[in-house]
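What follows is one chain in structure tokens, specifically the form predicted on its own.
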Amino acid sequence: MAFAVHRPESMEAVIAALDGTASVAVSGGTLAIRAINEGKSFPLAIVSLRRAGLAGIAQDDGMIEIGAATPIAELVRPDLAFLDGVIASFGAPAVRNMATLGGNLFAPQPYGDFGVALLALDASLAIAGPSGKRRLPLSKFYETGLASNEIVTGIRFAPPAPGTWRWLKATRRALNSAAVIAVAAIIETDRSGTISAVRIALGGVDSHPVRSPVAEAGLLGQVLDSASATKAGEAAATFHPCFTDTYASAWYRRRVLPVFMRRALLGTPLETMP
């Protein structure tokens, strides 16, 4: 199939670019340019990104902000070193050096490793149209998705506490895997020990990353230890619905789910499935 390709140099020429169904933007294109020769997609024309000043990472008033086209493999950096384990377990060296964290967000389920960590530090986006420039969180933008004429520009959150952070995912192999279940989690203590705030986001149950709300309530309030982890992953299986794909049957992954996010919540370090 033909399609035209357009290099935009700026912002503007990408939002210009754009002709809604007809066209598609591109980054690091692992993800479009596999549904082209797939023949999922047929797009008219590719607008790539590469040249639009969307890379690049930077720091604001305590805040990280992304540009959606970064490379994965840039985000190796000391000032991100908490998502050294989401890095490690998202594909193979050469996809990290063109996949980007913009794109990673459109990852269909079970993959879409960001999505889940970004999810879970309540992340919000910036985004470009022809009706000016947003900003949504992304907990909204799986909900209700962009506009055919939009694009996501940025992603912005506060780097985590330090020991707060938790991530940890289910795989069939050590490597270059999608998730049977990921979890990434935010866990605020008191000086008693009891959790103060939490935030818990989980990939490999829906259709797209999702917050546990369930797992949440139940932890909030609470000592964490074994058996506040073990209740919180046993209502979180109960509640969310899962599914079925080559990698997993939405019954294995149930089962799967409570074990994963007691180890994650506890900082237990097993990433592989026997």
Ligand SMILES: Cc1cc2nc3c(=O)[nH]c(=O)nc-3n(C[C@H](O)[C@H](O)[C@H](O)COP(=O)(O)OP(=O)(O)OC[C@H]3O[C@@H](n4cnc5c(N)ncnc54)[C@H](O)[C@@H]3O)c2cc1C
Given for the second form:
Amino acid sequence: MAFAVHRPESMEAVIAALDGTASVAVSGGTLAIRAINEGKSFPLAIVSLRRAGLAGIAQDDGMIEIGAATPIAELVRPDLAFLDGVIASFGAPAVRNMATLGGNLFAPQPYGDFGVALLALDASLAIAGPSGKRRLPLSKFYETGLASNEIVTGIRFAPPAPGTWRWLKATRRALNSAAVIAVAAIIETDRSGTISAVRIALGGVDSHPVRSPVAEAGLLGQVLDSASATKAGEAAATFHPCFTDTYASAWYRRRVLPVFMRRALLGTPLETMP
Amino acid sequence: MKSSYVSFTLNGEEKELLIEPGRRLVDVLREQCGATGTKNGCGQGSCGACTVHIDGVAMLSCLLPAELVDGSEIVTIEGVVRNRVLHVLQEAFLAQAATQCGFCTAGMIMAAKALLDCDPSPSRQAVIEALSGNVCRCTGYEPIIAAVLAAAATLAKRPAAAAAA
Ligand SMILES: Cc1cc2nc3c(=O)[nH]c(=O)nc-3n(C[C@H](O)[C@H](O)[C@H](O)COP(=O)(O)OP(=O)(O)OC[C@H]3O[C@@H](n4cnc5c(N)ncnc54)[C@H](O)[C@@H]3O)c2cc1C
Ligand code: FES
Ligand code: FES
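Can you return the structure of this protein in the form predicted in complex with this ligand rather than the form predicted on its own?
What follows is the entire complex, opening with the chain shown before.
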């Protein structure tokens, strides 16, 4: 166990408290404390984000800004109803009460379901550190990470237009199971059914949640149907490395990706799935 | 490595305890408060045996450094018994043989109580979802699901008991 547990009451105090060797930020603690319990992490100090005023959900200019330390369970609300499917596929109730949205961005694959969803939403992060505040697109964050002693303070995105959001997670068990494959997408079609704009993000295919440029390029300008969706999934299965872990082999992930891409994009109700 | 004082209410009783840094709430409850109903299972958040209510919300006490619950109201399985009378859920677990070795039972009941506190007449699917973070290696789950549904049915017939539960 750690030698000190700090509970700073502001963002500035969090950053100051992190400015020491071998201290770790703990938000919900579902990964960080678990790693300590398992003897995989030995921080000298724990810096809790719980009391630093980093939780809460605000709307302005049509954008939604969610504090990094907001528990997943608090995302269950009418203006975020499109996220209900992500929440339902995430952990179990007590985990959702503790785990936070910001912590999810640091979750190793195949965790990181909200990272996948937020990539499809083209979210950006508010970051604070010893040298001040900055914003960073989530996609960049996955490439560069944070500088030392920086923390994510908030996550910002535009809510999807009605009918454009897609989410589907392939799992080993019906409930409380990490992703074999996770698909999040925003897909807009014009009157003729042709895809006019599309963003697709995937989990279970790389070392962190990723956008799928090949799937997006394959779909843009096409009519959204079973064939085009499957083809985009096949392209993604060839393009992304996929990986083997205790949940699934890389081969299996490649095999189910086109199927789940199709089901996600067409929004096929579960009971009629082929 | 400096210990610190942490205070909280445990099942309605004020506690002030000297805690080693980062000591897990589950260990504090069991070893410093004698509340051994809460079980230490996996220490990974995966089994739910350590489920307690913190300010009315079900949480996993194996993933909580005790300093973080300073000032909170904690309810454990010991706290659901009122005046030496078992809770409706506990009676139902007994009646339905929903407990065998009993290791999962406290966590199961705390998870089920969190459900009934906000949804007093849940569907079978809602019960399954509410218990999806709690592992039982004995019963095969069916008796547990039946017990929670039976407890909900009992509470529905006794509105006064539901309010007090
Ligand atoms: C039983 C169980 C089931 C789970 N199921 C799922 C699932 O279905 N899907 C899923 O995606 N995940 C799942 N998880 C993993 C985990 O709960 C989530 O990923 C969760 O969102 C992590 O958030 P946290 O707040 O608990 O992170 P913490 O454990 O607090 O932190 C994780 C890491 O991120 C860093 N960190 C946290 N917040 C910040 C911040 N604001 N700024 C900088 N660094 C930060 C910490 O230093 C730490 O290294 C599960 C975990 C368990 C135990
Ligand atoms: S002991 Fe806490 S979840 Fe298993
Ligand atoms: S009764 Fe033995 S683990 Fe559930």
